[in-house]
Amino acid sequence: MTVSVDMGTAPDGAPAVMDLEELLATRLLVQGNSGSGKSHLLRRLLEGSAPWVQQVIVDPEGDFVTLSDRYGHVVVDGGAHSENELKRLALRIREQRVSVVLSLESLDVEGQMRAAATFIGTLFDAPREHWFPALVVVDEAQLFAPAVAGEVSDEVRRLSLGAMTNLMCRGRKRGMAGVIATQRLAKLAKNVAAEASNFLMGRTFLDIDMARAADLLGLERRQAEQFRDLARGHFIALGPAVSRRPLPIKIGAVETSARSASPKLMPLPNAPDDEARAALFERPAELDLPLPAAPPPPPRPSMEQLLRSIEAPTPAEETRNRPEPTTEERDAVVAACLAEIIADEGESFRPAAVLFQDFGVRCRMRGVSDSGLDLAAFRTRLSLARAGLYAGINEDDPMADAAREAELLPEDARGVFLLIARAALERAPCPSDAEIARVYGTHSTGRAKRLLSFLEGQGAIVIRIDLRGGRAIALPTLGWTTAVSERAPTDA
């Protein structure tokens, strides 16, 4: 049984079809300038194509995440995994068989090449037992196989048109048929493109774009002038899976829509009259206010408050006959001078041990003699203290095996193992180099980088670096992890 799908209509009006079995072995180019319809072209022949081939599109505009609600596609968001979740993914997609959007609009350029590069050449990759017939749909393929080096690093291109490469060229038996469409043909690799026996091409209006159009389709040059003429979704069809001659075609409509749309006019607002062009430039009234009065000088005391004052106690003499303070009282100027510490702008890059006498003097000046701290015990409150807990913590505090574990790793890194313990304990995002570094005692993120990097090693926690750059931490020990950092998690 041959299954076709129905993409549009001929000129005679006969329906235009594209033999689905021969396209999964002979692979299709897609190529027209923005707004001529190649992603309604493709969402055509993926609905059509739906109940009989397993799918997986490349989306780096979230454009087709829309087909999850009508065909079930599962929605991949290449941002939020990292790399070795992508390739499980991909491996698991290949072997069940499931039809996948993988939207990379979270991403800039060069995370989508990564990860384009990544799923693709995973699947690629797959076991043989699992080379089951997909199609594999990659959306504005000039940016995941650019005809020449652009902004991106070379190692990324390298590995994004690897990955092209090996899916247009070689992915036939493995049951992968590419299907790429692009804006510009002139930046789509050569190879790449030269790999597809099927065309449809839309509506192209730069000379060099028609002249490698019309190498593709064997027209002469003087042929490639209609590209020019083409309405939106129109476009001239050659290949073995839908004409054997160049064949004019209409793109049918389809099910479901873009989240995206094509911008609509609309009238604009009534013109101002005289009044609202003056508000526009009125001076906030916040401006005009006036300045606040000088305070009135202090009232001269009078004799009798004078003699009182100096039958008064001095502050010396109301210290020594103050009564020592309670535990709690203690506790709380404690915790009150450790934040008064941290709060101190470079105290983090003085040692402990003046930062010692430092605590010692602010508890006196608060009426504590005594804090019932030693220096290794401030060590410890001082490293507690940097990941905000003033208070120390109870036994019954979940913190408290936090603290157990820190007191296993070198002196210097327990604040930052704290610091990332109490962030994984409220579900918090990852800190940031800076804040590491802080805690740490220096100003340099690099610095703090080595210090997760030795305690990666120590088995003290493991680093997951998602696509987006963004970065979690998780204690295995204790079973916490923090949330992903919205960003790059270096932000000084």
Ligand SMILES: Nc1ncnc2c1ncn2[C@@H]1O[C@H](COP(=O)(O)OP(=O)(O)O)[C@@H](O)[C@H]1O
Contents of the next structure:
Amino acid sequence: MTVSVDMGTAPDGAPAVMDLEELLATRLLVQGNSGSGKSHLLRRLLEGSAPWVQQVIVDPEGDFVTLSDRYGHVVVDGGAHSENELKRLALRIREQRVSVVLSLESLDVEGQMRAAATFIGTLFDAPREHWFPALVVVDEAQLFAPAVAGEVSDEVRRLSLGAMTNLMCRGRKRGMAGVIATQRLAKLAKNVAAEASNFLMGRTFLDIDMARAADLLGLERRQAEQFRDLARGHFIALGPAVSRRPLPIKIGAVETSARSASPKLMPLPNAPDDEARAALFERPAELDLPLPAAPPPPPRPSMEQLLRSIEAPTPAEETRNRPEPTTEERDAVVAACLAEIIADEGESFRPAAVLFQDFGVRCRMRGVSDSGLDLAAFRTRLSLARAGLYAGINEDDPMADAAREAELLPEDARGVFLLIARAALERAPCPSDAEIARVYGTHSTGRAKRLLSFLEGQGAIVIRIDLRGGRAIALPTLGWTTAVSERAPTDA
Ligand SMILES: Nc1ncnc2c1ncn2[C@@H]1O[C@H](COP(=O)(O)OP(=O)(O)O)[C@@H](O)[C@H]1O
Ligand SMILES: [Mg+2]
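Moving from the form predicted on its own, what structure would you give for the form predicted in complex with the ligand?
Now the full complex is given, and it begins with the chain already shown.
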């Protein structure tokens, strides 16, 4: 019995399906310019195959961490672990067959390459008894297998390229099936691309990429021209796991979202139309191909258990005999750890799902094994902490209303909303652009301004500038307004 993943629709309206077993044997290359819909496509494939096969996602942008809530993927922040820890995590993951998202967004390019090489290399070297089938998905693969030497050191490039080559050329025997996506085929090392037998080709602007694509797929140059005009979400599929002839397909909808987008990534105004159209073509569930019952999911240890299992043996007795902290002690530790996380955050906004693990580790290091917060509660506390409210708020505090309003906004906008709400509640002057930028996790006051415009567009705030250039911000849903800032918001 074969297991297929429904990827979307073919021109005749029939479902376009990917044969999972064939895919495991023959690998996949996805190419398309930025914005063509590659990550969306990978997400569709991952969601559709999650019940069937272990997944390892190398995620340079932290896009896929949202798979964790719904499908139980463990999120590993590549920047938060030493190389040895990453190795041990990779071995555990292979052994226990957990699906994992390796988020590399907190690292610079060289760090990303090193972490990916370590992780993939260790998966590859896992003992034979752990060679279970797994999809190993690498988004933006040209970063890890660059065609030419870049700014990074030769050593790192060799490591990373070696790991990617092993994955694509020799992974199969070990159960590892490479699925790689790239925005620039010409920038991807040839030997890595050449090992895929399945292709999904999206919009391609540059002649040099087009020429490479034609070569790779064995198409006439003229046939490859069709990649130039593809719309977002449209791909030409070819290969034993999907179609023996080039088949145009429109990738279907996904269940989880890319992690909450910053304003510049908000859907374009025409997105609802696209969605409405997509909904029209959605096939009713009862038409779905009959599939065998999903195998029982392998037991999934939590990230916490994994981390614990890789930690060097601790002076266990001492830890165990330590008295349980009182509620007050625990609350103080939670507040202190939140403050540390915010202080360490610097310029990079990191999603709550990633910070949550960091938070858990920090709490345990201070003797609090259970912070009392689940991910949802942590998200709220994180937004409050970004607004300077490290100790959280009581239900009867008026700020609790503001926190509820904030929940309706994208995750990275909540802290700023709460900062403004707090100023408004205290009748304090409107925060400056620099303060807003700091809470937003950036040095750029331009980004802070764009966030404010976004919030205004959402109806969450109303900005008023007086004749002297002083700014006040009203929160219409709460009926609160900040005092006018003394000076123009830019020269704080
Ligand atoms: N098939 C699709 N249906 C609906 N929206 C899509 C589809 N493909 C992409 N999108 C949307 O278009 C935007 C860009 O897609 P993305 O997958 O991030 O592109 P890429 O990874 O190629 O840069 C995202 O907002 C995504 O949600
Ligand atoms: Mg992408």
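Nothing here was measured: the structure is a model prediction, and the numbers come from that model. Take the two forms, superpose them, and find the largest set of C-alpha atoms that agree within 1.5 Å; that set is the rigid core. Residue numbers count along the first chain shown, from 1.
Core-superposed comparison between these two forms: the Cα of residue 16 travels less than 2 Å.
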